[in-house]
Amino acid sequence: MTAFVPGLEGVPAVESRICTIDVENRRIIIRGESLEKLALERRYEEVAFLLIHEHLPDADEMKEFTKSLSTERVIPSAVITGLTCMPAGIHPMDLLRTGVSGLSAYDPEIDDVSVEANKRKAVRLLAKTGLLVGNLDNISVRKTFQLADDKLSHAENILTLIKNGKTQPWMSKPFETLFILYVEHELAASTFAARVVASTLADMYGAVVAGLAALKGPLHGGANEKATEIFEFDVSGAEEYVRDKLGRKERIMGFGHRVYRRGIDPRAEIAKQLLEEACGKVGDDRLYRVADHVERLMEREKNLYPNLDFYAAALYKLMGIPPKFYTPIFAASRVAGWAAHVIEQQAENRLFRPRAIYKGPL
């Protein structure tokens, strides 16, 4: 057997076409596409469609993939009421992923895993999912449902909604962005677990209900609702809090990543100069400053860099976006880049079945 290596760190376990993380130069690259040039430039239907179906769309392409995430963004009433029966504070996240494995009892074609049915898969799950989401609290809180409005984007629906209407112009491009730039980062843990799943030749929903369940946990999707902890304080007490924590040796989240190691995540380069803009626009730079100050200190005390989720938490937070809601706009994203991934597991599939290195008695 090979040298064991915890959490299979650097080890290489797919070949793939859909995006890999140019660390060297410090950029990420979709199906040949920059991913940040994709999140500054483009629609996140377009960058979805480049996902799925392996390149950007033309006009009559886009119009009418567009066309189809509206006509799939129905949930069935018995999903819908289902999700109304679970508990008073059930964690969105888990109500999400209930409600997309209820949604597998409906989808014709489940058990087809042939790329076509799959490609048709991944866009039903799209735009049912972001529904969904939108409507987390309108289920679990006011035991409602409203429908998306065809006259905006996918990203400006789920926005609108999780903000029951009240969204403010300068928020739709910020959140678009966002939303873009969570849509795929390669190997993540809830991809991995993804395709994982996959290989069994489960259906596509098994296996976007293992990346939720993976995205869940607060050491991935969950720690941009950690990182907001941070920008309930001022300059002052942000740096308090943080030397506390350290002082406790306590993890920072927000900071570090598996693979970025020395320097910014490219992702939140992009995500502080949003925030710095929209602040000048709502007039009021407290989170901005708390931001990169805190940026600063960590650089200086321990040598981290802020990812993403530092970033996008401090701009949801401008927006008024609870904390409990950042991990579903997080999947809501995602779904397109999990289900490319299960689309080039299942063409091409070999089972995932590893190894241990046994320590018990003989």
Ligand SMILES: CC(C)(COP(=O)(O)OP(=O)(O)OC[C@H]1O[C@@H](n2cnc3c(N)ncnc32)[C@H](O)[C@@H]1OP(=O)(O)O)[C@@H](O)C(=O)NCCC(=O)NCCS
Second form
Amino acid sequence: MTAFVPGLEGVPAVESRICTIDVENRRIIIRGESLEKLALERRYEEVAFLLIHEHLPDADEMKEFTKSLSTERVIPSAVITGLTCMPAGIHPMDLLRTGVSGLSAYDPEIDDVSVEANKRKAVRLLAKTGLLVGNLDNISVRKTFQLADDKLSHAENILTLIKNGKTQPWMSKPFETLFILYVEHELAASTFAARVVASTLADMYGAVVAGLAALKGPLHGGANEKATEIFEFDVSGAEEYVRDKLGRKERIMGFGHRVYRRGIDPRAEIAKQLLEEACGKVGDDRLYRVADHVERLMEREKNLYPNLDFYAAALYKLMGIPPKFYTPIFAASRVAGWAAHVIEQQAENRLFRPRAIYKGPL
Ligand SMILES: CC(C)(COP(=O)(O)OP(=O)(O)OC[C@H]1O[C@@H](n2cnc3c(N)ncnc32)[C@H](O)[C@@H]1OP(=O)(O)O)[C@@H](O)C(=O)NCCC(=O)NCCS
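Following the display of the form predicted on its own, present the structure of the form predicted in complex with the named molecule.
Now the full complex is given, and it begins with the chain already shown.
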């Protein structure tokens, strides 16, 4: 057996053509394209297409892909009814995970793991997960369900449904940019979980459910929901909050990253810029001042830097999105990344079956 590395830190577990993180040059590359450029210049649908089909769409492909997403934006009524019966206090990530699991019963190609069938399932999962995320509160609190508006983009639909129609024009662009920034990030814990499931040749729904289960944890996607706590305070209150937590050896959510050890997550840098611009548009810079102060404080005190979840939390708060939806929004975006990894894994499959170093009695 090779040497044990806790948490598989730095250990390559797959060869992939999907995404790489160039830490030195602070760049994230998705299928040869810069994530920063994609986030600032493209629509989410184009990036999802890139992940699934390995190239950016031309105009006809984009039209066809958008049409397929619209057609697939339906949820079987039995799934909605089942979710409506869940307890009202259920965490939206648990509701979403259950919903995606339920959807698997209605996919006629569930057990076909060929590349072509997997690509079609990816579109269904993308469309349906987005619609479910937009309707999480409708289902569990209002006991209703709203359809998407085909005139809106995928991201705008999710924002509009979550905000129950109460959006403002300035929100669309930063929401979409953040949504793209969340789409794919190499072998994050949830992606690895999805690939492990896919490597048994189980279906894509199961792999996505595994991804959702892993994403909920506060050390991964769940961090954006927890990171929002700090934005209840003004600058001095936030400093007190941080010092108090660090004094108790607790973690500040939205800081630190397994891959970015020596500087800010490049996605967070873009989100910080978005926050500054958005604060300017609403005429209130409190959230930006708090975030910037805490960023400097954490660098001084702990040599730790913000990750995307920190600045995403501030932006979602500015948009008036309830914190319980932050991680589901992340999930709705990351489905495209998970699907790309499932397709790649099953196209060139080798079962994941590592070994354990036994420390128990013999
Ligand atoms: C992301 C994360 C899990 C990476 O963890 P990791 O690579 O395993 O890093 P480690 O746990 O080895 O941390 C190294 C040190 O930094 C500290 N640290 C790491 N993140 C910290 C944080 N957010 N707040 C305070 N201290 C932190 C650890 O306590 C540890 O200190 P120690 O050596 O005194 O024990 C970790 O930084 C974290 O928990 N961050 C908060 C959750 C978060 O934002 N997750 C989203 C990631 S995109």
